[in-house]
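Only one chain comes next, encoded as structure tokens, the form predicted alone.
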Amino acid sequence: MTYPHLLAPLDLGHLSLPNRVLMGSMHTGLEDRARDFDKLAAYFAERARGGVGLIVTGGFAPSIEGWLAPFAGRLSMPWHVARHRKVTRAVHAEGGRICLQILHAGRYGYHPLSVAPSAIKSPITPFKPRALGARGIARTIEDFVNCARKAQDAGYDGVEVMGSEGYLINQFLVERSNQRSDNWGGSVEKRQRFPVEIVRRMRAAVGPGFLIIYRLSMLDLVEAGQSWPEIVALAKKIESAGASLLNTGIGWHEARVPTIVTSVPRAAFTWVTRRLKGEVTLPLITTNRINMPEIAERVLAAGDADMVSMARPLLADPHWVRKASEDRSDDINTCIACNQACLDHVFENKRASCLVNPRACHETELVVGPAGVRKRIAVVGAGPAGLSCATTLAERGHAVSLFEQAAQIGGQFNMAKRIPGKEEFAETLRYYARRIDQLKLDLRLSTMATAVSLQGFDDVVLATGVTPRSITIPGSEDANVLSYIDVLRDNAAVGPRVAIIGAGGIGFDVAEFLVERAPSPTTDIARWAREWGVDTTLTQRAGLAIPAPEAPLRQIWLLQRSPGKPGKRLNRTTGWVHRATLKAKHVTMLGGVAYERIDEQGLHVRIDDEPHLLAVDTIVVCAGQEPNRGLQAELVSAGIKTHLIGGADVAAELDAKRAIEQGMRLANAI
């Protein structure tokens, strides 16, 4: 067996779980209409097929008062427990497991009903909580061990209590968010008592054959958050209170230091779970950046948990464990942890899905089936786009031909990957190779595709990109003026002190790329956890240290025409990262920006209609895309059937998660 420790089984006493992969807890979308629960339980079934050992829900407040938003998912009522028998049922028609996350939000709560252990306003939601009386402490914690009985009427295994990630068990734990004086707060065992009766009273209500999950804060890396004794006296509470497992939780939502994007390393928090190892005897499940059997089993084998809990990468793959146990673990289509579609969609208030999988939560919907009739369809382009357009045309049975002017697949990937955080997206090209040697499509690299070469075949798809705006100012022929493809792809030199033009994605993609010195600290923890001021040693409150950026290896000025600071359109849950990680490196981000000459001296803008000389050496142009529609007139001309998709549909910034979503739905209509 490849992978003894991960493939495992783990001995709960009344239940045996077959392998120690935990399905992660994660929000969807899905959770908040009673209509949408038959797509949430073909969602978990599908992973339950996969094989994945446990799965959690995303989280189900016990409450009105604990809602994320209003009217998102609840258990508390009588009625709400027949939707939630639609999943339960659908996991274990598929032999799987599956428990229930019983979550307040706290003062997360992103609605006027909020309750918290003090009238202290959260910095990422704009309501002020209400403080709860000692009766509305009592009822909340009625609110849990109903929640849990509901869910075991639902035929769920168990449920994990929602401790950590700042919501508001966690917000009882700290002073910077429990100012009490009562016998809740004021002191480290009073504040611990809140989730301490919670466990307690719900194992008297389930009974012993029921899981109980705590997922415990074991890293809160905000300041005047938990020190490391705490937390452990607190773990040894919630064992003898009546835990079944204990998870980890890393960070709140409002921390500052990134913990799941794809800048992190992986598998960057295990040794925190470790830390926890001989303190209790209950299993213990690690987390985050896990997503690769290889990573999982080596964290497994050097002692760091009992099991590991992923998420994103089973939305990625829902079939990443039965893979792993087949030894195939080339044929997992990783997640690169983007949050694009993940959680950048919750946020937004639509329904998750994943960039690199656009039918995770559409199961029902996106169905990839065979082919009515067999065409002879060619697709020109190997990007993202083209990628996933000519293996979903390839699976449902078409004789498919994909053109490839490069020597290599992939398009804007190659560029991608190349920047600090973004080594991931090479994992997607290795997925989609492994894919076409599979499914044997034609693969014609080096290949300029023409209208001559591309007569015969029924359908002719053009995945051909996009191409880069250049700029028309005095100046910017000169030899020092750089596109980013220049830069990204062809490596050009590029001098000391840079302007870049254009402050988008490729801008701060360029921009990061320029001042990091190789090779990135996304592969070394500890040199990631000083950049960013986690304390490995745990000897600070919450984990946090002194930032230690490194000295960034140019002078950057990151430069664009409309007013405002740059990054403002950055996606949600990774364009704070971004925006930190450049203001770290000492670059220089200014908004309304003029470009009036290049010369001998630099770039010439206006600031505020005020003159200045930018002194640089190099000049790198990221002033967006035009698509790449060379083909589409002439094959048109010839009666060809010809669609556009990707950057030569839309050029607007580079959007994989379009690009491949589109190519996956033009494959399942033709």
Contents of the next structure:
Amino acid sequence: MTYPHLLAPLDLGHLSLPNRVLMGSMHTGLEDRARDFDKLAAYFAERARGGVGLIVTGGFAPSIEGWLAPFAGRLSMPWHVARHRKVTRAVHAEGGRICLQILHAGRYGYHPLSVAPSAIKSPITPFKPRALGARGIARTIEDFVNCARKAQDAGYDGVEVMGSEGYLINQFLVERSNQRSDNWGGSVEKRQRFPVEIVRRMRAAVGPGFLIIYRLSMLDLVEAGQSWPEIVALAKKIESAGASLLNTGIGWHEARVPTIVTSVPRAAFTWVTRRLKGEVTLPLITTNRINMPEIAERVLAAGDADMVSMARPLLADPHWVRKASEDRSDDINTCIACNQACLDHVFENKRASCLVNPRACHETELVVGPAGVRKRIAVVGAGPAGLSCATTLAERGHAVSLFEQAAQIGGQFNMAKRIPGKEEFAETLRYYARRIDQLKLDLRLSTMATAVSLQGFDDVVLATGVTPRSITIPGSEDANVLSYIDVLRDNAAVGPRVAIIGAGGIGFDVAEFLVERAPSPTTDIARWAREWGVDTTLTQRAGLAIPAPEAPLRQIWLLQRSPGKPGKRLNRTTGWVHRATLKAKHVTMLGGVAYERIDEQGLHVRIDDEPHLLAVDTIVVCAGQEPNRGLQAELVSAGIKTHLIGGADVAAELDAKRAIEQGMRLANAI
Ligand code: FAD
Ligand code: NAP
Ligand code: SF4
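Given the form predicted alone above, I would also like to look at the protein as it appears in the form predicted in complex with ligand FAD.
Now the complete complex, all chains and molecules, led by this one.
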């Protein structure tokens, strides 16, 4: 067996888990309305069918006060139970096991009814919470217990008590958010009473044959967070109070250290869980940036934990565990930790899905079935859109030829994967290469498709991507003016002082590429932790050290014409990491810039109507793109049925999420 530790059963007394994989809690947006529970049940059932050891649902509030947002999912009333039975029955019918996560948002509640230990607003929500009175605290503890009882009624195998990420329980634990002087604050012991009482009373209410997972914040990563001795003391009390498993929580949501984005090294925090080994006897679950069986096996074999928790990797591939158990790790559609379709959607109040697997959370709606009529179809371009479309067409039984003018598949992803901290993007290309092999797809590399070579196909799908926009100012034809393609694909020489024209996603990526020294910090946990200020000795409170970023490799100016600071339009949950990275590397980011001319002195610009000279050696243009669909007119006039997807369709605001989903949806409709 290739992954003996990962695939070993875990005996929990009344229940034995078949392997060491926990599907971690993740909000999907299907939790909030009764009418979505059939979809939620199908989503979990597919993961259970894929062999995951234990599932934890997204967070459900134990009361209205505990809502994350108005009308968010809640399990507190008798009539809530029936909808949850749909979920538990569907999972159990597939032989799976599932726990309900109980999440009280406390001051992270995005609504005016939020409560907290003290009336202190969080830096990431607009609402100031009301401080709970002593009676309110007693009622809140009873709400947790009531929710666990209802979960038991609904057929769950247990609950997870959300005690980390800065939610209510975490807020009780530190002076930063708990300034009470009664029995629930004023000393560590009193602050810790709240979670201990919850677990103790919950165990008494649900009896021994029901799992209570406690998610323990092991690294707060916020100022005045818990010290390591406090965390160990709490873990011991939670064990005595009757918990069955301890899960790891890393970082409050308001922390300014990234914890799950793609630039965080794989398994970057399992060392924290390991420190708790020997302090308690409960099985420990570790988490964050574990996405492939090799990594999970290494973590478990090293003794860092007894189980691994993965949430996003099971969105990306519901059959992750089955593939690992059949020694088919290469077949896994890997989560690239981009957050673009999962967390970003949740923060925008949209249903979660997955960039590399658009079926996630749409299992009942996006069903890929056999084609009615088998056709001969040409897909032109093997970027994300073409790869997704061609493989889905072949899965449905069509005869597909995939044309790619380059010598390799991947399109722009071949540039993306070179950006420090985006190495994961290579996994998507490995996955598609494998699918192409398995489906015996007719892949024609180094072949530029033309209107002539496309004669004879029933349908042609143009996935030919984009061409970069150039700029036209005096000097823009000079040799020191490069496009991002010259830099990222063709390794053009770049001087020590660089101006980047255009501060969209690609401008930011090029800046990171040019300031970072190889190898990428993402490959080295200790170096990454030093740069971001994570104290791996755990001697500092909250695990925070003073960040020590390495000196930048080049001096960079990152420019845009629109007013305001660059980077405002980057993705919701990852943009701040890119902005902070470049700030730490002393990149000058300027908005409201008018480009005038380029000469041997550098780039001449106007800012606030004042002329400035940026004395740079190289100018890199990252000014967006235009669709590349020159073939369309010829094909249409030749009477060939032609479809456009990805950048060839619309270049503005194109990303791989749209490209892959559009490719799959078109393939499903032909
Ligand atoms: P492309 O990827 O451009 O693929 C088009 C393909 O068609 C190319 O391989 C081309 O060679 C081929 N082709 C063109 N004409 C022909 C022809 N006549 N015959 C044969 N082949 C042809 N997106 C994200 O979502 N998240 C990110 O973090 C992200 N980071 C990025 C970082 C960088 C540095 C870059 C450059 C892009 C990034 N993107 C990111 C954007 C993402 O890569 C694109 O949105 C995506 O690749 C578009 O897919 P596509 O298939 O439409 O086009
Ligand atoms: P973009 O996000 O549209 O940014 C283009 C930049 O060029 C903007 O800063 C724009 O700002 C500037 N610009 C536009 N026209 C210009 C002109 N004529 N002259 C000078 N400047 C001009 O495009 P991109 O950065 O090329 O990225 C392409 C796509 O890839 C994006 O849509 C993005 O979603 C995706 N991507 C995503 C990520 C990610 O992390 N999610 C990373 C990389 C790429 P001004 O008009 O204000 O100057
Ligand atoms: Fe992973 Fe990105 Fe999919 Fe989210 S959207 S599950 S981060 S690949």
